[in-house]
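First comes one chain, alone, set out as structure tokens in the form predicted alone.
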Amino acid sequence: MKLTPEQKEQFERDGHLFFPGLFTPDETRTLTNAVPELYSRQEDYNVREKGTNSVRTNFAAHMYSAPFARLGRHPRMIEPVEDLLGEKLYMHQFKINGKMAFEGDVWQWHQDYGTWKNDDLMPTERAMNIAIFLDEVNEFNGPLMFIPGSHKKGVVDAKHDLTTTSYPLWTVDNALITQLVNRAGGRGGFDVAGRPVQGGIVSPKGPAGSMILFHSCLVHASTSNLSPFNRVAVYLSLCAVSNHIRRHKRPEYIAHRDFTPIDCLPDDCLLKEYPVDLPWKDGVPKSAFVTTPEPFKMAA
């Protein structure tokens, strides 16, 4: 899937693109049906919400689940990012975020690249996120919120929040968020003719199967889910191969260490069972838990 010149211009301006209903119900169902069994596993790669058994984040499903391994090589997800970065990609991170009904907690305001830089020593922001809705996302179940154009600010100051939720993030303080939102349009509202005027926060919403592509420096967050509607989404964090991480401070199921370029499968790969490698199908190897706080050097 190639982006149009207009889409590239919009991405440069706003830092994100939204593709409502890009995947069909049958394609999406292939993924949705696989989630409950993955979430039921009592494994380190399933991070639970504080004080509950609800999964906040499932990591690395593409390493042990065939449907998600195929999604990780889907051309509708890989090709637009290759187009924007002008280079082959590797999978830096793969998550199935489960903002479950009544129990899904907040994700604080942050930039993903802030974490990748501070924790993983990723050299530059030549990486991007793709999100796929596995449930309908509406105004009630904790949709993503973006500050349009905030990616142009580059890497902003952040602090390591280890206490708010069960998953640590490098978060952006309220004063800077206020400044970025005001610069992007403030409160928004309606013009004199009653037409809506975009403010400094936008929130893509749509049916299951919708896709968002967003810049690794785009400042974003989401509120808790107090509704009776689940909001499960898959996130692929794709990095230019030349921009691979330089430190293994985190377990491999969180920050991957295989920098092999991704080769796409055919476009119907969610409807046909193309063969895929599942290196962790029998369990996560002990080596994936070994961490090194110092930078490493690639072999010549």
Ligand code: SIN
The other form holds:
Amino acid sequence: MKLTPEQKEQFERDGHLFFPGLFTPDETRTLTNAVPELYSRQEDYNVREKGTNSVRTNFAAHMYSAPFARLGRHPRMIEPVEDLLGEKLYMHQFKINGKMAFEGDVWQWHQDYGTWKNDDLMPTERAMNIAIFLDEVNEFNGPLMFIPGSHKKGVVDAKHDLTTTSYPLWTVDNALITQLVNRAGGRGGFDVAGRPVQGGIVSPKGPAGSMILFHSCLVHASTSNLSPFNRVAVYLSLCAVSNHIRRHKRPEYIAHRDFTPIDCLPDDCLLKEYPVDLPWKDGVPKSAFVTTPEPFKMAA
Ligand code: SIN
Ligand code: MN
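Swap state to the form predicted together with the named molecule from the form predicted alone:
To see the whole picture, the full complex is given below, headed by that same chain.
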């Protein structure tokens, strides 16, 4: 799938693109059906919400689940990102975020590249996020919120938040978020006739199977899910191969260490059982838990 010049321009301006219903219900179902069993596993790669057994985020399913391994090589997702970054990609991070009914907690305001830079020593922002909805996302179940154009600020100041949720994140403070939102259009809301007016926060919503592509410096967040509707979504973080991380400070299931370029499968790969490697199908190797505070040595 190639992007049009208009889509590229929109991405440059806003830092994100939205593709409602890009994957069909049959395609999405192959993924959704696999989630409950993955979430039921008592494994370190399932991070639970604070104080509950609900899964906040499942890491690295493409290493041990065939449907997700196929998704990780899907041309509808890989090709537009290769097109934008002009280079082959590897999988830096792969998450299935739960945001389960009543229990899904907030994701504080942050940029993903802030964390990849600070924790993983990723040299530049040449990496991209993809979100694929496995449930409908609506205004009730904690949709992602973006500040359009905030990616143009590069890396902004952030603090390492280790306490707000069960997952450590480099987060942006309220004063800076206020500035960025004001710069992007302020409150928005409605005009006197009740017509919606876009402000400095946008929130793509749509059916299961929709895809969002967003810049690694785009500032984003989501509120908690107080609705009775799950909001399961897959997040894939794709990095240009030459921009691979330089430090293994986090376990391999969180920040991957295999920088081999991704080869796409055919477009019908969610409907046909193309063979895929599942290197962790019998368990995560001990080496994946070994972390080092120092940058690793690059091959000469
Ligand atoms: C993220 O920013 O990585 C996740 C946000 C969300 O799932 O709402
Ligand atoms: Mn994020």
